[in-house]
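For reference, the chain that follows is the form predicted alone, supplied as structure tokens.
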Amino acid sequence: MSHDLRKIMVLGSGDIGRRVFHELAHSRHKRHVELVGRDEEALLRTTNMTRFCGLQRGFSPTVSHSTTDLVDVERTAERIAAFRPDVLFLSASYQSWWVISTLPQDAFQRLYAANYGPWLPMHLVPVMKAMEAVKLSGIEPVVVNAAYPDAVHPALASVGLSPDVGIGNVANNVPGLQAVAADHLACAPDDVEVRLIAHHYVSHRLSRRGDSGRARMSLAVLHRGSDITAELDIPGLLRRLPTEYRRTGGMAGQGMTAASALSVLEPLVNERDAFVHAPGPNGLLGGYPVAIESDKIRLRLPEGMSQDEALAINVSGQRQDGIAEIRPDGTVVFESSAMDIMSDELGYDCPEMPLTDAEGRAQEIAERFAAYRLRAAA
């Protein structure tokens, strides 16, 4: 879908959605960016703020907003059909990753030990609703998703509803690794190329612990096109990420995730080829180095590595994240150790989840977490 004014829809007006909308609008390229969410007043203020900031900086952005609720698939489909986006960025979740960090510290630490996998319904359901709306709209944009693509995409691929590619996670540590390697080699970062294969669990752990824990990962480092991985102390370089290369985390650190989103979105919007890192490409499990070529996403694995080998690396991370298996029909089987924590803390027990149960499970988690928060604060 190509025309003079490229169109991008940002569906979801939370923190990441607003950051990405703001950055996409501030460009010399001809584009129209629309922000879509539930709150008309907040959308109007955000859109005007982005327009005015652009004018202040010498841009003249074409921006707009519209309202929908993802539970209303028909209304969302109407918005997509009316705008006709070339690229659709999904940044919607029923509960963002940082929400549990607002609990009292002892409660947070206990719940955090379950890892991310058991919370899957909170991310899967809004993406599933959005993809149903895309199908209903008759429009075929490139769909980029921010909500736990490592697991959401393979689950939805079973029913033909996976977005094309995700953002963040595996990508978030790549600039740090590039900087560590470049500084070690005393060369410019542009002379270094990193190829990282890692699940969300690993990417989350690397910046905090400097290792992959019990999960596997693969890291190749190229210097001016030559693979020099064998010449480097890779564990030593990784250990520097949470020390002298540590960066801002938490909500304030979402700028890194927004930058990772833009690394994927900008080439797609501008119709140029690029080498990036992304989770969930073409419905695959976990995170990979990928090439964007003519709006298509393909794996760009290290020399000599097969797709099956890369998938096995990501499966090991998935298990540590609390998901034992995603079956071909989309049913998700959770690790018992992770679910035991959810059961002990929230009273929530879900050994496995067919896609048809996801919406009910998301509602149950939301209700149980709300009650848990009240108890923890008492």
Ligand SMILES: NC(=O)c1ccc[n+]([C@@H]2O[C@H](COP(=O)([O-])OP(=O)(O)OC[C@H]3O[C@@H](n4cnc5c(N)ncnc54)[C@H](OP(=O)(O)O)[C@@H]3O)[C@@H](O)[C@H]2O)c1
Given for the second form:
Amino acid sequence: MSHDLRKIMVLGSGDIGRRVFHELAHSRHKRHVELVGRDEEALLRTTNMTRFCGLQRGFSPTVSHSTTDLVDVERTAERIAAFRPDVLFLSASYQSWWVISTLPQDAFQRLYAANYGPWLPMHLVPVMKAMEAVKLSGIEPVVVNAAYPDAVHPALASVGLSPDVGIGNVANNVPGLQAVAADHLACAPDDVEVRLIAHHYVSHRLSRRGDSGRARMSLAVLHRGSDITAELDIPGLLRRLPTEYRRTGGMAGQGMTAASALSVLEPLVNERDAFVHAPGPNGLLGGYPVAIESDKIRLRLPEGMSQDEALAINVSGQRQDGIAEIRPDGTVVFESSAMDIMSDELGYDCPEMPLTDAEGRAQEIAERFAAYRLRAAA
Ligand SMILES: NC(=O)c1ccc[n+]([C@@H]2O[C@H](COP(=O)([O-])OP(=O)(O)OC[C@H]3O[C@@H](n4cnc5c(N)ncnc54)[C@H](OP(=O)(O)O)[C@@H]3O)[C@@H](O)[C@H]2O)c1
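Given the form predicted alone above, I would also like to look at the protein as it appears in the form predicted in complex with the ligand.
Below is the whole assembly, all chains and molecules, this chain first.
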């Protein structure tokens, strides 16, 4: 194997991890992709499946797998040091967003009303463990994370453990917006560029409701490089997302998330510059347009917008998502309206969470949620 083969490790072998692993391996670019998870048998089968599908399509991917449990930071560090990835993609979570949708419908609707923020520990803890392992490994890959980067990254940035950039969320609506605008202008999508600043809350709501609710967002539309936002009926275009431009949702809709992940990962792996959208760039709160330049992530805000203004827009989305504040020391303060629902439904009450409490809080949510599922099914 050549020493200059680019190496990518996908850490977390659930739905998103497997989709991204599969796509990364099916490339004309020579690279080595490793899938890492907990279940040796499942990993072996997935890796072979990806390899055989690649061969069927005329690729000859270099793929491998290895095992770790993120709770074991030393073992994860050892796996990272052994593989030496250029790029590390984190796709692990203690409880993905879709898990509550597997509850009976009425229980799901009640919990859904709490929004995403209160579940933060389920996404933050595995990322924190993975980042501790990266530090311990002595290897310095570019780290890209799928799990709630809008809030996980600013919380972990306070202790120097933020991944470099997130994927999805703000990015997941960009192609839809590009298509709506291009069709409206009767031009090719390539002639249209979108610049969106939006928190996870807004991204989630846009494709379902076609507006940003009580949160703020910023959308600029450029046609062949000229900003034409003022000439467009933006609320009217947004309303078309859940109507004429509706798309597959639920777990099958995670194909969009995987595509968003690849929009960030492919340029990083191939060392090429790109303009993309991403949440949590360099530990920032919320989602932004960003440029990837020589492996570095830089904000690309619309003309005339300051970073403080973009941050304020994202903070307004964060509040609607159920997080009142992320303090400079990483302590997360939750919105009482969201936490009241968690308390009524699960018996889980966490007004604020210092980072040192995150692991215990994740454990508590897991236990209370398991008991809730049993009650809901009875
Ligand atoms: N940014 C976006 O736009 C976007 C969109 C969709 C989803 N997401 C997020 O992406 C993340 C992954 O979602 P998903 O749907 O792929 O979830 P999933 O299918 O449940 O996969 C999660 C994976 O995490 C692994 N995991 C859990 N604890 C672990 C541990 N201690 N050590 C090692 N691995 C562990 C699980 O391993 P096992 O297989 O061994 O159980 C599982 O494979 C979630 O945070 C989800 O909310 C983001």
